[in-house]
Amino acid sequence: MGNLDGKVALVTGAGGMRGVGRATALKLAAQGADLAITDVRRDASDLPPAEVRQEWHSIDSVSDEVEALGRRCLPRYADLGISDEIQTLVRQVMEHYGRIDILINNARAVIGRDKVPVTDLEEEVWHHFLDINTTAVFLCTKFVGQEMVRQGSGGRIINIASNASKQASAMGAAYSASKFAVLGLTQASALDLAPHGITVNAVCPGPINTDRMSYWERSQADAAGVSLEEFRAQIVEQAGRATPLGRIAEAEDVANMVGFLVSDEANFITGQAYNVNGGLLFH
């Protein structure tokens, strides 16, 4: 079916109707690979609307999809946030297949509150940013990793990270603290694992056309006096018309980047932070 025959994948934070993780495990499944996919349990009222409109359910329409594909799929709901639970998803992963072969670390914070001056900034919000977009990465990575390892057969591990990873922003000291935490964390265990023929690369995207949940978004647009979804839709405008190639990402853009380092194709690459951003930032 492809070049990822007989691998397994797990691919954080894939619940998403337009995100980058479905958009990433329906890629590795064309290619052939196996699923396991995991998201948080979210209430309602931190749900998209349109997820919301349509009764998306999160990974378990994912796993639908992947299947509908031809592949196995294992869902599973983890608080990334908790040790504990990643320990016992990689576990169940484990006991499902018998190995995993990829690795994608794309579950992130909901972001919003962190975008406040930091000298306004919570230390709780600026703690849940770092458990999640950073500590949780270290932890998959560590407990994978491991598997990986002791599988002996060597692997691929994607980190998706961010412009935000390379070039800060105003009111964004959580949320690029934390992701320029990934592309050391990247680098380090890319030295780390490659005696193993493991392979870690992280995935830089600019702004993306999903309908990722952001309150600093839904308190503006309630300002405004405009649905989420209108107000969603003048930053997406206005961000393709800042854009050189005159869009912003979509998450397959995403997807087709982290299905060509997964390949054979990139075996000899590891280490590198690629930039998925249509000429916003060079770096």
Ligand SMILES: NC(=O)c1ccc[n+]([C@@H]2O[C@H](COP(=O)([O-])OP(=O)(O)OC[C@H]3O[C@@H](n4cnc5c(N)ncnc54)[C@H](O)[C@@H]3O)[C@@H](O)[C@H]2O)c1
Contents of the next structure:
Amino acid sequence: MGNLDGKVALVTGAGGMRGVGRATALKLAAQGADLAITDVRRDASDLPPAEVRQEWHSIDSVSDEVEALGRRCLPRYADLGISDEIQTLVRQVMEHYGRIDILINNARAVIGRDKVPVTDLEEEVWHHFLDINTTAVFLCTKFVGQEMVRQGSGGRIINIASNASKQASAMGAAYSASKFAVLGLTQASALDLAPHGITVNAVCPGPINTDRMSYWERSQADAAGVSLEEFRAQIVEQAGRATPLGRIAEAEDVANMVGFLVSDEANFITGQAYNVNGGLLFH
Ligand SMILES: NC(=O)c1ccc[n+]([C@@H]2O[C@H](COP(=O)([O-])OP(=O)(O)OC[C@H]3O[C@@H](n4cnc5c(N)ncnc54)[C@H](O)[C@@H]3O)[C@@H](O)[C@H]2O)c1
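Let me have the form predicted in complex with the ligand next, following on from the form predicted on its own.
Below is the entire complex, every chain and molecule, led by the chain shown above.
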């Protein structure tokens, strides 16, 4: 689907071995794009156990995979909670490739510490979720959008939002607020950038079968005396049974929607928020 030859795509949060960012980077490379990929450097204690066991090297490993597909790849570490690092990242991509055509805002705050009733939510955790899940999406849109406007050849921005952008859960105040905000940002950016031929859309996945690190899942696993991976497998199984299509999403299901939204077939679509959730939610 869609020929992205000659296009350059920047994907944030792309270092996870089983994450949506990696699946998306590989999808866009398969469609012909050259890639710039970014992630934050994380301590081993903050990584999914399988990544440590298999000596996965975040965006450096993904970069090798993109190059194996015959596309160029620029891996750059950046903390998206720091505005200067976002500006430096965008400058590095421009110096390297001379253009950016596609931006995929996929990174999010490492989850788990937010999973408490609103009355127990630490202000610092609230701000961290807003910083990474919302403000960084705004800043990447702003700085990459400026380059796209200057280039004058249109562009595509895709924000990876969530079911939680449309329906909140208990113990999800910071996460849901940060992801609801992404849909407002998507719509406003779509209107601002439409005159420049730049489309902005959101993808709203339900639960995804990733190895994402969750501090909450780790503490629940410890309390139950099982490994994090066993606990995670139970959650994936239960959530699959609760989903009309009988399973939760794979990272590739989300990447496929992104692949469509950046293709020529999606030329006339902007400001929308598409669910990829197996029938969990209809609006
Ligand atoms: N996994 C799910 O079940 C699920 C469900 C719905 C929506 N989503 C959304 O899909 C997207 C991808 O989810 P995932 O589970 O693949 O990813 P994830 O939870 O592993 O996080 C994505 C990436 O963001 C990076 N990140 C964290 N803090 C950062 C920082 N300060 N600066 C830069 N990068 C930082 C992480 O290192 C990670 O590689 C996210 O936007 C998430 O909200 C995920």
